[in-house]
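Only one chain is shown below, in C-alpha cells, and it's the form predicted on its own.
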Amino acid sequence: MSKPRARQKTATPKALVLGGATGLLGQALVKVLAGRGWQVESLGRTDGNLTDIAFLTRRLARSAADVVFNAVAWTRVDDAEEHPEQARLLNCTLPDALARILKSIGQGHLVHYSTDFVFSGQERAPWREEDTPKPASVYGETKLAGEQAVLGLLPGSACVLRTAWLFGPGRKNFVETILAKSRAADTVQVVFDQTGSPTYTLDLARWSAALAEKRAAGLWHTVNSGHANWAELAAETLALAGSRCQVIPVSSGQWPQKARRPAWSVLDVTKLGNSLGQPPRPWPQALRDYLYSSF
C-alpha cells in the first residue's frame, strides 16, 4: 500500500505596503494583511524618499514583494490648492514610478488608490467603473492621473481601488473629529449638501487583500454600501455614541473651503460585490463595529 503523498506547502505571500507604519488605511492593511498570513514589510516617508527612484527601486527588489500596496497620497484637499506640484508628486509621480519600477523588474502585482473626488459629482445616480471622471478639484486632478498612469503601465498587473469618506483606528478621522466635538459643545454644526459613501478602513483592507489574492486587476469601486451626507454621518456617530450633542445641518456655502467637493459621489459597488460573491455591507453596520470596537 503506498503512503498517502504529502501535502506540498504553499509560500508565504509577501506584501510591502507603503504608508503602512503610519497611514489611516496603512495600518488597516498591515492588521488584515498579517492576519490573513501574509508576510507584511511597511515603507514609509520616514524610510527615505519615495519618489526618488533608485532607493524606490532597491527597496522595490529588495522587498521581493508579491503584492505592493500603494497607501501613499496627499490628501489636504484644499491645502492641494495651493500645493499642486506637491500633491503631484505624491498622487501621479510615485504611483507612475511604483509601476514603471514594477514593470521593469518583472516583479509584483500592484494595488494602488484613488478616491471618489475624481468625479464631478453633478449626477444623481452611483458613478460605475466605466463612467466618465471629471474631477472639480488639484486633488481630484492629481488622483485621476495617478490611476491612468497605472492603469496604462501595468494594464494586467495591476488593481486601482476607489474609495471615500473613510473612517478606522490609527488616526485622525472625521468620526472622531465629530466625537470630540461632541465632547465640548452641546451642538455641532455639518454641512448637508454633500453625499457620498462612508468607508471603514477595515473592511477596505479585507476587500483589498481578497482582490490581492485574486491578482484582480483594472478599476474598481471600493466603499462601503449605501450612502449619507455629512451631517447624516455625523448624526448616526452621535446615535450610536450614546451622545446627546446635536447635529446643526448646514450648507457647503456656510462652511467656505478652497476646494470644490463634489455634491454628489456615491460609488456603485457592484462589481466588487459580485467578485466578493455578496455587497460589501451597510456603512451604518460598519461604523458600528467600529466605534463599539473603540469603547
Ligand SMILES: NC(=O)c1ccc[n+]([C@@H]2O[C@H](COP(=O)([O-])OP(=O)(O)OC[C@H]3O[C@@H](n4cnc5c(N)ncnc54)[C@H](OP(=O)(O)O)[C@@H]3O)[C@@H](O)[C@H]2O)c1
Contents of the next structure:
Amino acid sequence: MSKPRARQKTATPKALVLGGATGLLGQALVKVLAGRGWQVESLGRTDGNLTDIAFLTRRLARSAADVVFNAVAWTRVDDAEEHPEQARLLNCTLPDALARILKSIGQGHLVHYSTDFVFSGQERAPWREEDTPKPASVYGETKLAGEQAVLGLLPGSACVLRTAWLFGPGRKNFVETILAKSRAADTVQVVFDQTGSPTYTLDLARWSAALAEKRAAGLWHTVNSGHANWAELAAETLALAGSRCQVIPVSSGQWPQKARRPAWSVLDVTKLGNSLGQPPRPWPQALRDYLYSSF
Ligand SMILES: NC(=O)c1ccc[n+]([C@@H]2O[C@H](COP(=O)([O-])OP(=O)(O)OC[C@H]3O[C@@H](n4cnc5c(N)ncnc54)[C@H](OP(=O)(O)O)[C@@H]3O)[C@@H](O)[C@H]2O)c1
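Next block, the form predicted together with the ligand, ref. the form predicted on its own:
Every component of the complex follows; first up is the chain already shown.
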C-alpha cells in the first residue's frame, strides 16, 4: 500500500481592510475575502485616528497583512467643495501615508480605490486607463492626487482601482435612496444628462480579490459593463422592484449641486476583462442580484 501523501500546507492570506466595518465597499470586501478563505481584519475610526502616522505604522506592522485594501475615503462629493483640506487628508494624505509605510516595512501589497470623477467630459468613447484625467471637482482632484501618490511610491506593489456609481448592501446608496423615495411618492425626479458606469460592490470586491491574489499592479478600471444615466438607473431599479413610481427625467441645471460632475464618465473595462478572462457582467444583471438577494 502506498503511503498517504503529506498534505500540502498553504498559508492563509491575510487582508487588512480599511473601512471594512462600515463602508459600502469595505463591508463587501470583508464578506468576499472571508468567503475566499482570506483571514480578514478591519481597521476604522473606532480603532484610532487613521491620519495619525505613528498609529497607522503600528497597526500596519502589527497586522502583517499580505494585502492592505484601502476603502476609506472622503466620499461626500458636494461637501468636499467646502472642506477641501479634510477631503485631501483622507483622499490623498492617507493613501500616501499607507504607501510610504508599506514601502518602509518592505512587505504587503496595497489595493487602493479611486473614481470616475477624475475625468470630466462630454460624451465620447469610454475612458481608458491611459486617458488623461481632468477632474472638475475637489473630490476628483483629491482622489487623483491619492492615486498618483500610491502608484508613484509603489509602482510594482500597489494597484489603484477606479470605480463608479456604487450600489450594494450595508450603507446608503443611490439605489436605496430611489427605493425609499418610491415608497413615499408617486414620482421621483432624477437627472438624465450624466452618464456613468453603475457598479455592484460585491462584484467590485470579487474583482479586487482576484487582482489582489495575482498581486496585480498599476491602474485598473473596475466597473460593471454597460452604461446608464441616473434616470435610467432609477427606472431600472423601480422596474425590478415592481414599483409604480414614475421617474421624471430632469437636467443637471434643474438639480443644482455644489460640485461639478462629469457629463460622461463611463469607464472602459477591456483591461479588467482580459485579466478576469471575461468581461465584467452588465450592471442590470448585477442590480437584479442586489435587489433579489439578501446580504
Ligand atoms: N460610492 C461610490 O459611488 C463611489 C464611486 C466612485 C469611487 N468610489 C470610491 O470607492 C471607495 C469606497 O467608497 P464607499 O462608497 O465604500 O465609501 P463610504 O461608504 O462612504 O465609506 C467610507 C469609509 O471611510 C470611512 N471614513 C470616512 N472618514 C473617515 C475618517 N476620518 N477616519 C476613519 N475612517 C473614515 C468611513 O467610516 P465611517 O462609517 O466611520 O464614517 C467608511 O468606512 C472610495 O475610495 C471612493 O472614493 C466610490
